[in-house]
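Shown here is one chain on its own, the form predicted alone, set out as structure tokens.
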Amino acid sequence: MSSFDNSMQTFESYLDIGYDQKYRPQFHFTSRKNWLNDPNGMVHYDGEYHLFFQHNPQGTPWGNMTWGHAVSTDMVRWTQLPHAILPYDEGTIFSGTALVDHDNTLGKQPVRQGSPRQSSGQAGQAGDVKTLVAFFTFAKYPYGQSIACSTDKGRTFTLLNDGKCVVPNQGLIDSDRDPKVFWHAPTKKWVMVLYVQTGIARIFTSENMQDWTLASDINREGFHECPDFVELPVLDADGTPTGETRWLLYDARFECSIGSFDGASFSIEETFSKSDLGPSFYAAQTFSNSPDGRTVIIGWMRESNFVEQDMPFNQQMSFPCTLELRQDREGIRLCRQPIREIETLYKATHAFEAVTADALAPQLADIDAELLDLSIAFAPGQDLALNMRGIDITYDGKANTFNSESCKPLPAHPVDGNIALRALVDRGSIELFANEGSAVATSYVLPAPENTSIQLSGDADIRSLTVHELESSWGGAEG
């Protein structure tokens, strides 16, 4: 009989391990100490958010694959805790989903005590916690997918079928893996999307979430790893929606297609590359069963290597964002934008408007922040430079392009005569979103410790500009 290798549960020796190390980020999530990759099975229920992750329970640099654990209720405030899904059998435990299985699919959802079937030494009714299910790749070759259910609200897992994978290797590369599993409401069934091989995501259907039927190939040249799929409403330029969805696929590069899907073939209309134009943007996933309609994203920030800087800790996540489509006069487009929970960290607000470079350079060195929700809109067609904690963002007005050491040219025309970004500025880090997060850039960046300014210069055309000084997250985490 399969079980954990309990030798990988090491968070007791997490927990005097603090929040407040020189280079720690403060909003975004980062293991208490050790390695972190992927965020995995993220999945709300009963008022909390599951962040899972890859992690590995014995040291700073990649290896021994298991689920990480984190709940928050908010997405933004992180308690971590005991690492989930452990390794067993020699394999390790790659990425995957979880979810609520709220019908009892599998069977698994405790008994309520005391009720009369129970009493009776009969089958008992069904209580009221759902089971938390995960799908994860079963790391040892020839790798497959496997199961490991929750009825504890996520506080402990037992594998399912003693570990036995329910999704065999598929014989195209002995590493298929990550699956992606969703119910499909109009077709009552449930759907898996796996990488299989570059260039091929296979969709697999099944009514028990044991039994998996091959429903189709999607073939789409480079892509690779950690799908994700998810039906989205189409917004109008407003953010109205205007009654349509789309399906939208990406890979672990945030390479994006969006098209229809029948709930066994999808239907490519159109790919967007470079999705995100910073280095650090990876293997994001969005959460399962939100409670308030919203996609929300959160992607690995890779190369975010704090152990050269002496940190217990390596890699961090990005902030969570919502995902969003909006239509306009060229087309569709894919946006992405800090969610709105990040206002319950402002400490201290400036706001301008109206204004030159010039006449604002007095009253932004009065501003000493570290950590920082930057908004800023001006008149297209002219210069800019901004420089927050040493980073430095120029706008060149002809290319109509943001310019950084830390990303690609991020486009940015103009939108109803203006030109708007918005950045958010940690300890080892920096995001841009352009023109409502029309184009975003994700970089790990380590600003000067000791540098906390905010300057600007240029001949733009000022018509507003908001600087939030945040908190940090951690406040109430203990250590």
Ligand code: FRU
The other form holds:
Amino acid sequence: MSSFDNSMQTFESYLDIGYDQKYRPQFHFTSRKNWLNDPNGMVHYDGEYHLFFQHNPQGTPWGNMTWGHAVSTDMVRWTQLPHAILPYDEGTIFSGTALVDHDNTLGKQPVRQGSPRQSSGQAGQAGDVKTLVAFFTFAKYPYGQSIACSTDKGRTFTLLNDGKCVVPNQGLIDSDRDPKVFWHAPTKKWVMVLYVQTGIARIFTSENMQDWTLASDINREGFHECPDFVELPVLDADGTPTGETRWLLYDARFECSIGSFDGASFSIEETFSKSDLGPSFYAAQTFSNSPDGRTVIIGWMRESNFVEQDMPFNQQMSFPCTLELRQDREGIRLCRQPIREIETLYKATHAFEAVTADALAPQLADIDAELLDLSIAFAPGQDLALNMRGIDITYDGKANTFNSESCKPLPAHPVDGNIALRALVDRGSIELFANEGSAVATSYVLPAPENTSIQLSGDADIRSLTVHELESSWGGAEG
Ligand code: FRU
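Give me the form predicted in complex with the ligand now, not the form predicted alone.
Full assembly next; the chain just shown is listed first.
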């Protein structure tokens, strides 16, 4: 019988670590202690969002891969729980996804109290407690894909099939990995998209999550690890659904393609160039079982090296954003914007309208803010220089780009006569969203802790500037 290596259950030792260190991000998820990388198993279940994540329970470098676990009711304030899926049989637990088995196709739903049936395990039987099913890569050469399930809201998991792979290594490389699994309603099948070699994501289908049939390969040059694949409504420029949908496929580098999917194969219609213009957005994933139709994405902010700052944790997640497809005259754009729940962190707001940048300068001098959600809209064709906590961002009115040392230029063309930028600044990051999130840059940066100033210069005609100061999202967490 395979069993989890309980020496990796180190969570107890995290409880004496708080969230108040000098460089601890205050509204981006970090583990109380130790290393994290990819978000895993992001799923909404019974009023809670679950964020599992690649985690080293024994140190601040990468290693001993385990699924760490945190829950939240708003995707903003997270409570970390004991590690969810631990290594076993000398293999570690790599990335994957989680889902809710609404129709009990796996047959692991517990029997309802008082039910005449005495044992679980009967596919199709509907009880009250839905099974939460996690698919992960069992990282012992040659890697394959395995399943663990939970019927106590993700607090404990049981290995299915004694932890043995339900999808064996495909033989192209010895490290197939990162299964994305979801329900495809039109064909009434589960679909798995798996990274099997650079350039290939392989699609499998199943009726019961245990027996998988190869359906097709998606060939895309350079495609690399951590596939996510999700159907999105196409919205018009105002955000109204057009009635059309597209499937969006992306890899760990967030190289995105849209197209159509019939339950077995994906036809690519368009591939977007560089969908995140910063250096840090990696291995992103979307929540499954969304309670409100939104598709919300979180990525690992790679290269966030907090150990260099003597922090007890390492790496961080990006701020959750909605992911949308918007149609305009030039075609379909991919847009990302911070989830509206960020507003629950606003503790003070400074709003200015219709004034030149230079005239605003003295008023901005009174603002003293460490955690920021800032939005600015201004007239096109003019240059602007914005400095937030020492981070310079300029707008080049001829090239129509925002420029910053931390990222590649963000194209930003006038929309409704305005150029718009939104910036989130935390203790270890800046996330830039130009023109309603059609150009986004996610960057690990460390603003000097003592610099809490905002400066603006240039003769640009500012239509509006709103600065929200945020409180820490860790307020509710013990410690
Ligand atoms: C991406 C990745 C995944 C793998 C995991 C291991 O960052 O390399 O392909 O499952 O990290 O931690």
